[in-house]
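The chain that follows stands alone, in the form predicted on its own, written as structure tokens.
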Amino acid sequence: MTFPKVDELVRLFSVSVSERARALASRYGFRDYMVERYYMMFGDWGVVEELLRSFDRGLNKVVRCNTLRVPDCSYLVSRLGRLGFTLRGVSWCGYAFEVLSEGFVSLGATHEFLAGMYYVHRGLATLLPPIILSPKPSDRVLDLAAGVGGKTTHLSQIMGGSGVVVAVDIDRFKVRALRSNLERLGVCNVVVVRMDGRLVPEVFGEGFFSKVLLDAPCTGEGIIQVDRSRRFKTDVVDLARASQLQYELLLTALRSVCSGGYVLYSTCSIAPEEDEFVVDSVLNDLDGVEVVDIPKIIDFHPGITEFGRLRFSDELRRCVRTYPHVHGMEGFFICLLRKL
């Protein structure tokens, strides 16, 4: 099978919108089509309204504790503490802790951030991908999207500094990013390639890496909290883009994985268009790749296997879901592939 076209793609995502979504999305300032959306998730104009509402609340920043320079964090919260911050305990997450209230300085501004001894989330839905994957310090594991290097950093720390983690970016300005926290966090078994990681099989060969962390590009519909622009800058066409250029790089993840090895498909997108959509479409187009159950590290949501016209492999129930309404954190979808 061959992904449709950005055009297909358009035709398939678009919806008729009613009245009511006309106006829950001037009432909140969103596009309409996107309110539709909504209803045809929840089916609750109820619940769409919550979640329009919880676009609003902001999110608690998360800091978490670098335990590759920091070994005790309780000393890390210590510190942050004298400085005026108030900070709370994630309950599955024992070295990240929400930041209640700000301190003297911004927290980029520390003496203790300059040495390495914190990374700063925007929120807690980014430390799960890294979490679920679970790197041993005998993995290769590839970061196929790594951006500035919240995942990577984490992935490495999780790894205990062992191993290797290549991450793969193709934008320079991200990779300057990247490299600098590499360096301000003390990590050592991180190489940095910029490139377009559609080539990554090319370049390293088909099943090098045990482990695949792709947390892909998207339209970034579960972070509104974070940039309020995204209730209005998205269209149907932008979907459409995303969610092709989302199953190129989820096809050469599973490329890129060994036979065993495990895939981590993830956005911070709340779209089924972005999200299952795109795993339905490489199960289809791919043999010997399975969803597999993911840990109840807390109370997620599961995949949704319909979607206005579209239907989805009940497998997909294997996937979660958060949503701000609910978890009080980003939208975030993740899903676990392993390759047979």
Contents of the next structure:
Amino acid sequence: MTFPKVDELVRLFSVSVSERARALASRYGFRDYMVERYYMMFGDWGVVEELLRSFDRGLNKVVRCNTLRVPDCSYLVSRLGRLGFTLRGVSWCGYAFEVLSEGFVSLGATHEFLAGMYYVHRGLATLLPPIILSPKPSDRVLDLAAGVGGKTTHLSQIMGGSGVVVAVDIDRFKVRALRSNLERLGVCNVVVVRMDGRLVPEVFGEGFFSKVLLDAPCTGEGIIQVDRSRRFKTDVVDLARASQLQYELLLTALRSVCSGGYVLYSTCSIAPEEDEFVVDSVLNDLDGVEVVDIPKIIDFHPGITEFGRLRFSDELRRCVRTYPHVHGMEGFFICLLRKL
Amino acid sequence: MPLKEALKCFSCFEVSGLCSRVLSELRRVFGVDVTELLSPYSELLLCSGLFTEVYLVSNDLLGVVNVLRRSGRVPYCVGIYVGRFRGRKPYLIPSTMLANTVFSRLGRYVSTVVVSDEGLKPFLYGRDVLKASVTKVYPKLRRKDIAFVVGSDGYVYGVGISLVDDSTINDLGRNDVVVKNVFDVGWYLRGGTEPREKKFKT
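Shown: the form predicted on its own; wanted: the form predicted together with its partner chain:
Complete assembly follows, chain above in first position.
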């Protein structure tokens, strides 16, 4: 296995920036290398400008009704309605609601929130990975980079509170918030472990889990709407570092899953260096892993197979992408892998 | 500030005496065998560091915890958080997670005061429950013992120490304290990522 080192990745990922990209970057407040790469992805400056504009539009928050606590979500909708919130049901997720207008109090401060009746997602796309992984109550699931637990608690909800979810994260503050969220939402089937996710196979043994969700730490190039600083705070070195960590974590995920089991790899970044490049490298380095078709929950864009000098396996067309200017949600990359 | 002790977790096979005390305290507070009621979350797990925290886990979860322990690690938290076990009365401070789960399975409340919406708001800011905001009482309230605080919607919003018995609550004036706030779910907003040692005020 020969994944490039950071300095090699920096060379591989570096692009020469055109005048057009420089001008757009300056107009929209982005780093110019980012804009040049968006052109490499779409091949159309008009689309690039649409994308840059869409990052200004902001996102509707999403309320996920906690069916572990609230058997009938219309009860929650009516309670939030009385507090002045305007909600719209999400067509592909019966228990999720887009917040069209805020109420008299913040979504994170209502009695309903404190009683664990819902979880607030920053946008629609974060709902997709657990739905696509679709764990069953009999599964033993690993959430390899659990963060504050948005996806952990969603996985548990899909499993009806049965089975086992092991949520791993190394960040002390995130793990504390994760614990709070589990208690608040009344999620019972989770084991939280604070550790470096890359050590999971050493601790639990290879093939311990039937499903793994890896929503990998990333540069966040898909959530610029919610964090404007991401327009300029990362450079190619950050991209290379992220890519290397993602590769190591994806290898870990595949070692941790049993034969016939599934690994869902996702990032909130539209950067191919963190997405197709990582999956392609793992497919090149490991035998017995295939990319699986993802159900057409929405009109996804397929994974890309060419990006500048980089060429990826045709299999990666089975991965899916969402874009803010096309889907009205965060930029997201999702790939479902099966270990044979 | 005391030095942080290494966290260790034990199942009831290893600390049967402590487990018996926890179980009898749970039975005393809720009036039922909680391990039976919450099946398959029937196994106690006790994790001791600066505090002794108690969890109820299923056999599947316990299996995962045992794998972890073999590599010298412990879970940060697991299963149903029962609460904190202490060396002084009340020995167990039950969590709202446990109370919500028990009451929803049980179909009734015990040692509970229901508070009005107006009374719930200050309680969620850490204030005590006053007689004026109590709309209903479910027995048994015992002075200096655990009482649960439930909103008009039936959800458990906190845990406190009752300052009255069932029989004496009607002797109180409107502004007298019925339940002293120990933990309310407003903590998730005020300090949800703070260390848990800051959590209890008793």
